[in-house]
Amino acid sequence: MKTVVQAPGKINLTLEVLGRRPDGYHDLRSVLLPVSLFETVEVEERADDAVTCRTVGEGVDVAALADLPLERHLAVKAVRAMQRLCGTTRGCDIRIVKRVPIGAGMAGGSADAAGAMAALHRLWGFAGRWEALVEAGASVGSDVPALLHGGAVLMEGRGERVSAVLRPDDKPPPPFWLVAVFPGYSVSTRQVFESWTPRLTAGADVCDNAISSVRNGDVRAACLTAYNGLQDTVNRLHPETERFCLALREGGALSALLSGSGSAVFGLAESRAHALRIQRSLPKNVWSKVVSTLPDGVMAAHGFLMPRVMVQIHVGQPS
């Protein structure tokens, strides 16, 4: 059998950086929204216990993959976690077809492993808690909880507390139109953490605000409470990414923000015709994409109903 699972990637409206852990870590607290640009992730089940995962790009490049062990790609770190979830050896072929870009910090490759785990979720018939199933994400990286979770989450800890931002009785919002740029490199996330200093954080009102203009579908409220508490850090280093949030504020976006570590961009806007006319202002020869944000995750798309509550879960130590 073979399911195919076409599993978002995400941008950060809100991302604070709130301190290092005793573990190696760091404390984050993100408002982490999932977009229409997705990676499809086709998983197919095989007779004996050997895994296979094949990339191919479309309209993004992924020769950084060529050389990547097989065990180091995240989605097949995914299928590990669901063999131990499941009490399985069964292997599987994975392909993925990349529509985000590698490094860029929407996570692509965390999408990918989400959508094995999806995949394998409706293949291996997993009837476990929910709980169980995101503690497995957790293990294989950082965004994977919140992707699998789905929709708009808050995500806190180092990503291994996520919840619903939408009540059970809201109704879906309208959704957030933007422009998002990839400046052709990648950006170091171990870099850029161990380049981080602590400085105040934006509040808690920052991130509440956020959630609120989430709920309603306000865009503009939504671009005063835009906080990247990584930004200063990236420009720092890559100071090409400040040119690139100028260049959307010049073509007239709402907001301009570095998404997770970087190294992309984002620009919000009233709507998908104002989106447009952002995107034609960008240079021909830079990556962009006119997305929105989505209702609902991965797991959502393939029947798994998740609860409007708080997950929180442990973690192992850093590898």
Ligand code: C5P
Contents of the next structure:
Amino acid sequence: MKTVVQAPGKINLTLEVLGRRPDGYHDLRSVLLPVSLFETVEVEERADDAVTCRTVGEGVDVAALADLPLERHLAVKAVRAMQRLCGTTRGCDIRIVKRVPIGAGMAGGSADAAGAMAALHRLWGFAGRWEALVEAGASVGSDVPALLHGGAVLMEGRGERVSAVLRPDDKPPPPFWLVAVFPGYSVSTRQVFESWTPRLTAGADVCDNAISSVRNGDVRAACLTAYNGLQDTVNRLHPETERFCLALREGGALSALLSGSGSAVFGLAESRAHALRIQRSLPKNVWSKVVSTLPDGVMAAHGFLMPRVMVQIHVGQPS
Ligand code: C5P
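Next block: the form predicted in complex with ligand C5P, after the form predicted on its own:
Let's see the whole complex now, leading with the same chain.
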């Protein structure tokens, strides 16, 4: 059997770093929004216990993965986590079409892992609890639980506590349109967190305001509350990053912000047409994409897996 998952990357509308933890990680509070930039993760079962992983880039450079040992690919770590969860040693072949830039703070690697977990959940018929899946995802990467959950989420702890921003009775709000820009260099999440120093935190209502703005689909309200507690640190480590935010603002973005630990930045727009105009104002040699957020998740509508998993499953053919 083969399963193909379209697993989205993300941006963080807000990212508050609440403090360093004894285990070296940081406690976070973040309103995380998946975006319509998808990694295609194809997982095919094998009769033996071998695991393979091949990645091709579509519009993004994947040279950095060439020398990465197999077991360090997040998708392969996800396979190992699912093997433990399902009590199996069965192998699989993974093929990834990568569209999310590497080291950009847009969770491309975590999307690969979430996609592989969702595919194996289907192929191997994982029947355990949602919480066990989230825990396994968190052991692979801090953004994996949020992407497994799908849709706009409030992410807390080191990333393992995720809850839906939309309430069951909320009407699906209009998405936000934005231009994501990858400056061409990767940023090490670990280095950014290690260089982070406690400073004045965001206003107490940042998170609540961000949640309301997503529920209402109110991009202007979102701009007023957009915040990234890692931005100063990243600007210090990579001063060029601020230049890309400036270019987005000069191009007409309502606001421009770092995504996650960077290096990607994004500019929020009034509409798709507005986002396209902003994109046209950017230097042509810079990677940029016009995308929309996926506030209510696409998977829920498809009804696959458990209702909260939002990645799309397209194919499930007998091999
Ligand atoms: O979990 P993930 O592999 O994505 O994290 C990469 C690195 O970022 C961690 O090794 C850690 O140094 C840092 N990190 C952190 N606090 C978090 C998430 C990540 O310090 N909540």
